[in-house]
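What follows is a single chain, given as structure tokens, in the form predicted alone.
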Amino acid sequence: MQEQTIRVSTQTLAEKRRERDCSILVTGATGFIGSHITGALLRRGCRVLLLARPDKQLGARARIAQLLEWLGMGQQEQTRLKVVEAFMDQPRLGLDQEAYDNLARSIDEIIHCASNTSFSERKRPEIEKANIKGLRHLLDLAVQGRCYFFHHVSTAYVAGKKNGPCREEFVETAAFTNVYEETKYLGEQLLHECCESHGIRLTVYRPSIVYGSSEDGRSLHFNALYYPLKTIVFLKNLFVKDIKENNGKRAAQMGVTMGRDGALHLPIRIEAGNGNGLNLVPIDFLVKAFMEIMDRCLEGGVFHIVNQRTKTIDELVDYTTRYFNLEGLQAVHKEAFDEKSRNDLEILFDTYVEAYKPYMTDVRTFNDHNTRSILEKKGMQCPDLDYEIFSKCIGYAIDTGWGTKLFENQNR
């Protein structure tokens, strides 16, 4: 970006940040990453505007209030918050012209976390609407107003189908594992071109697979890492009930047995490929890394927020069998996995986790030189998902019914 085209100098930006003299718009604040970033901004005293839409049960402001309570935000912190009910898939965000113009004039920086994270090809129209069309409308707002910095939460997997290292730079690719990767890639291209043309500084944050807090296991979303585990729990409960109530007829058909010690034998081989395992980052590390990069990198850039140590499928299978008192689960590498010999239980399991299998056999690695150059100065390093953290996260998932009971205590 040429110096004469930018909307604000780094000196002015640093001063406005230091004096908290800027208004930050956050999208996706009712989501997993967006809610935690919102909490971090409010705790440090920032003025925050949130774009939110109502759902079938609650209005936009009620949804935000519910999440802020879950995050433990106090009333004092919330005085610096304003909620704008808006619809990103609509022109002018669904606002009348006056409200839209006022919003555009009030924004200094934008943090864009809103995204449709589905992998399903049959949902392509709604995924494109959220990840591309909604982004276009947000960029229209940024261009029309005074916004001088755009922070975009993307994904490390915009690299698409690739073997080996992926760099912290804008990539050129045309092959993707799913529509989510594709639309996030196209969104980055759109952002890069628009921000460069209009003098808006741009930072792209690319996390890998995000799970719950490494400190207490709390989470708002239970997909990605959680979904295959949820499937295992579903199968376990199904067959335990069958053994206890129906003499195990259905279990026997699937080769499922229960030992005297209560351990359930589930004969499931999980293809691990010859990949590097899953690249997993806890939400608490992601938010700390995000805030540190935002503070330190005033010029903009591309940053991979990833784990230096991937977690192999073998390790995750070991954690799962220990936690749920299971036997029979095996991580099988590509050369030893014969798909023709799959049993009925393996076929059933694969049906549930099909969308996640490319990540379970992934060979992509992520260069994070830009990120480490900032985080290492503060001694920040991504925690390894050890058995203790795994147990906290899965325990919380089960206690909350995999998200179905998250807000029960708040609503009583």
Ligand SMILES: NC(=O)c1ccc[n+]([C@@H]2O[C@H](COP(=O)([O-])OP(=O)(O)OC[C@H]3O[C@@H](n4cnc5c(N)ncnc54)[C@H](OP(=O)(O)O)[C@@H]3O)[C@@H](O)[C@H]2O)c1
Given for the second form:
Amino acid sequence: MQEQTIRVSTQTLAEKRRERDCSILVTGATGFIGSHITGALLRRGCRVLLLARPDKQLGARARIAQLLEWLGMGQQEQTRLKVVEAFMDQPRLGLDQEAYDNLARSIDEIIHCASNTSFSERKRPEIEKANIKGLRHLLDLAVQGRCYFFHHVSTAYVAGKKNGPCREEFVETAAFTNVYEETKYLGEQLLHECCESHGIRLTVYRPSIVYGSSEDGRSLHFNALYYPLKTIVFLKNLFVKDIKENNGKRAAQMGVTMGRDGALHLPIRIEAGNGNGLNLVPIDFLVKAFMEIMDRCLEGGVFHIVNQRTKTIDELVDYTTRYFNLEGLQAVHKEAFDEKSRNDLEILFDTYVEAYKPYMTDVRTFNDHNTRSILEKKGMQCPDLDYEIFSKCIGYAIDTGWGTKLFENQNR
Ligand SMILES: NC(=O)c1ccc[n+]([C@@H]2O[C@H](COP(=O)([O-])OP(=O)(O)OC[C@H]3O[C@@H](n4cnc5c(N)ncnc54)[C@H](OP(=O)(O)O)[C@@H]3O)[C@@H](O)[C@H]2O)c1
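Same protein, different form: I have the form predicted alone, so give me the form predicted together with the named molecule.
After this comes the whole thing, all chains and molecules, with the earlier chain placed first.
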């Protein structure tokens, strides 16, 4: 981008950032990543505006208040926060003209975390509505107002169906694993073109798979890494109950038995393909990396926030076996199912985790030269998901009923 065409010079931007003289609009603050980024911005004293919508139980402001309490934010830290109830997928964000114009005039930078994160083809219309139409509405706001920097939380998987290394740049992609990857890719293309032609700086942050905090295991969402584990726990509980209460007839039909030491034998082979395993990033690292890139990279760019140490399915099976006192789980290559076809339990397990299988057998790798060139100066490195971190995260998931009891001990 030519310096003379852009909305703010690098020098002015640096000054504004230094003086905290800017209003930052954040979308998706009721979600996992957006809430944590909002927390980090408020803790450093930024002026933050949130676009949020109500859910079935609570209004937008009450939802945000509940989340900030969960994040441990004090009232003092929230004095520079304003919540605007709005609907990203509606024209003018569902606001009246005056409120919309006022909003457009007051925003310096946008951090866009809102997205429909479902992989389901059945939900294509609503996913497109959020990830493409919603983004378009937000870009309209940016273009009409004075916004000079757009920060977009995308995903490393915009790379689509690919073997091997994926680059930190805007590349042409034709085939995708699911509608989520496809709409995130199209969103990036839209953004790139629009920001370029309106002189808005653009940074695209592409995380891989995000899980709970490596420090205390806390998480807000329990999909991706958690979902196959939740399925294993569900099956374990089902068969333990059957063995204890109904003589284990159903369990025996599935080849499930209980050993004398109390270990449950669950004969499930999990396909690991010839892949590298899961690329997992804890939320605390993701937020620190995001803030560091935002601070250091004033020109904009594309950044993979990934883990160079992927977790093989073998390692995850080992952790799961130890944590839940199980036997019989095995990571195998695809060919193992040619030699011996799937048993009923394996068919059941595969049905549950179908949407995540492309990630469990992933052969994509992600270059993160841009990210590392910034983080290494601070000695920052993505933590490895070792057994200790795994135990903290799964312990928190179970204590909170996989997210169903997250806010139970809060006042609201
Ligand atoms: N979590 C991961 O593992 C991961 C990995 C890579 C990239 N990412 C990217 O990171 C970003 C945040 O993901 P996340 O995990 O935080 O997702 P999340 O927890 O599911 O949160 C999604 C957020 O988007 C909002 N949203 C969804 N549809 C909307 C719509 N139609 N209109 C307005 N708001 C809408 C949600 O609002 P409501 O609460 O009102 O529904 C929520 O605030 C996304 O762009 C995602 O693609 C996530």
